[in-house]
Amino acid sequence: MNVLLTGANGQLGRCLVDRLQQNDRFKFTALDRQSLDISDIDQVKAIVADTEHDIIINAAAYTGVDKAETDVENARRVNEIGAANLAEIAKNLGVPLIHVSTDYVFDGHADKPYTETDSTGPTGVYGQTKLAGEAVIQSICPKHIILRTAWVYSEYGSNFVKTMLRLAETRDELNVVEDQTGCPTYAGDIADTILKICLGISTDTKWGIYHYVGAIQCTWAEFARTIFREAETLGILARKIVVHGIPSSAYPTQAERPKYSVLDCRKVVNAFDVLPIELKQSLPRMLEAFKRQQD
């Protein structure tokens, strides 16, 4: 299968490249932001339409949740216009588009895991532009898989796990939000899931929206404590770090964070035979990869 990947230099993009390189069932072209500005339709036409690919994976996104509140146009250019451009090209080429979206399309006020058919209601610009991107893909490209995920971490880029490890270098105690709940999700597991979806696409595929997140739900403070325990076990940390749980009100941010971001994954499990992975399995794999980078 010949894959075109956009957003190749992000967390998920780099994990996808790693796995594409290791799997001889795929050939691929990986494009980062410098290689392709997906918001520029002329670039998209020139670069994407002139290639022969069986599927397009869009991992490109504007992910600055707080920055988006004042950088609305750029967030919209990538998350909505870019998504529309790729959907148009995929439709014209007759190939499927796999597009990665987010839990931020919901308002975070639920008390049970969100399903794909639950009402959306983003509270900030990031979520609004990602939801708009979903809508334009659905309206333009018949063959689409929109994969919503949440709380993404990896050995690449900036994320919560790496931030916690950096802060632990100089602090013995940390205050971490304890009234927001979600499912930490390793980008490597998302990449594995996407490639399994690619290989599972057939004439019977039910196109549309799917959810995929890690198997365990927790608060940010609970996640931080787990990170430090695993990092200590692996020798990344030489001492114990104390985590104090605090309310969101004690850590104000420009954009409102969802209080509850747990996504129901039953639909993707049943359709593509994938499984959400336990944090106790994924986090050590990520930390070991991170440790190799430091050695």
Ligand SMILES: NC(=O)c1ccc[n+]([C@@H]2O[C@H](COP(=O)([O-])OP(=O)(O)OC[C@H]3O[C@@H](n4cnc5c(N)ncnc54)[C@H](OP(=O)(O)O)[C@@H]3O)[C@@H](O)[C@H]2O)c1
Second form
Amino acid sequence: MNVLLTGANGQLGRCLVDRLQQNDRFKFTALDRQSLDISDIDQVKAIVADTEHDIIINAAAYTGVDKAETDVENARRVNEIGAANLAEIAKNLGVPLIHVSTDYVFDGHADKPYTETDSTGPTGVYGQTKLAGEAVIQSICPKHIILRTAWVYSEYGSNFVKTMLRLAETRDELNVVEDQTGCPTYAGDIADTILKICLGISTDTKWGIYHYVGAIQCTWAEFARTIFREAETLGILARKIVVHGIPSSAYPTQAERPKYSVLDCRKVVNAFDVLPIELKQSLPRMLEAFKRQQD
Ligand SMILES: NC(=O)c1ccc[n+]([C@@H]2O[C@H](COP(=O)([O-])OP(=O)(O)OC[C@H]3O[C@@H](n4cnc5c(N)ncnc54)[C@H](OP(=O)(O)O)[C@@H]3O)[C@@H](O)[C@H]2O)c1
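Which structure goes with the form predicted in complex with the ligand, now that we have seen the form predicted alone?
Next comes the full complex, this chain leading.
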């Protein structure tokens, strides 16, 4: 299968590249933002005219949740226009588009896991532009899989796990939000899931929206405690860090965070035989990969 991957330098993009390299069922072209700006339709057309692909995977996005509040046009350009450009190209080529979206399309006021048919209601610009991206893909490109995920971490880029480890270099105690609940999701597991979806696509495939997150739900404070425990076990951290749970109100951010971000994954499990992975399996794999980078 010949894959065109956009956003190849992000957390998810790099995890996808690692796995595409190791799987001889795929050939791929991986393009970072410098090689292809998805918001530029002429660039998108030129790249696609040059190469042949069976599927497009979009890992590119404007992901600055707080910055988006004051940088609305740029967020919209990438998350909506960029998504529309790729959808147009995928439709013209007759190939599927696999696109990644977010829990931020919901308002976070639920008290049970969100399903794909639950009402959306983003509270900030990032979520609004990601939701608009979903909508344009649905209206333009019949063969699409939109995979919503949340709380993404990996050995690459910036994320909560790496921030916690960095703060632990100089602090013995940390205050971490404990009134937001979600499912930490390793980008490596999302990448594995996407590749399994690619290989599972058939004439029976039900196109549309799917949810995929890690198997364990927790608060950010609980996640931080787990990170420090695992990092100590793996010898990444030499001492104990005390985590104090605080309310979101004590840690104001420009964009409101969803209080509850748990996504129900039964649809993707049933359709593509993939599994949400336990944090105790994925976090050590990410930390080991991170440790190898440091050595
Ligand atoms: N991170 C999370 O916690 C989270 C949660 C839920 C859903 N998601 C979704 O998961 C997907 C992957 O996120 P991620 O964590 O891997 O994000 P990321 O690390 O920020 O990667 C996004 C990549 O997109 C690239 N990009 C930005 N604008 C572009 C453009 N116009 N054309 C081409 N590439 C462009 C960025 O380029 P530069 O490297 O040059 O900046 C970056 O490499 C996104 O759809 C995101 O919305 C993420």
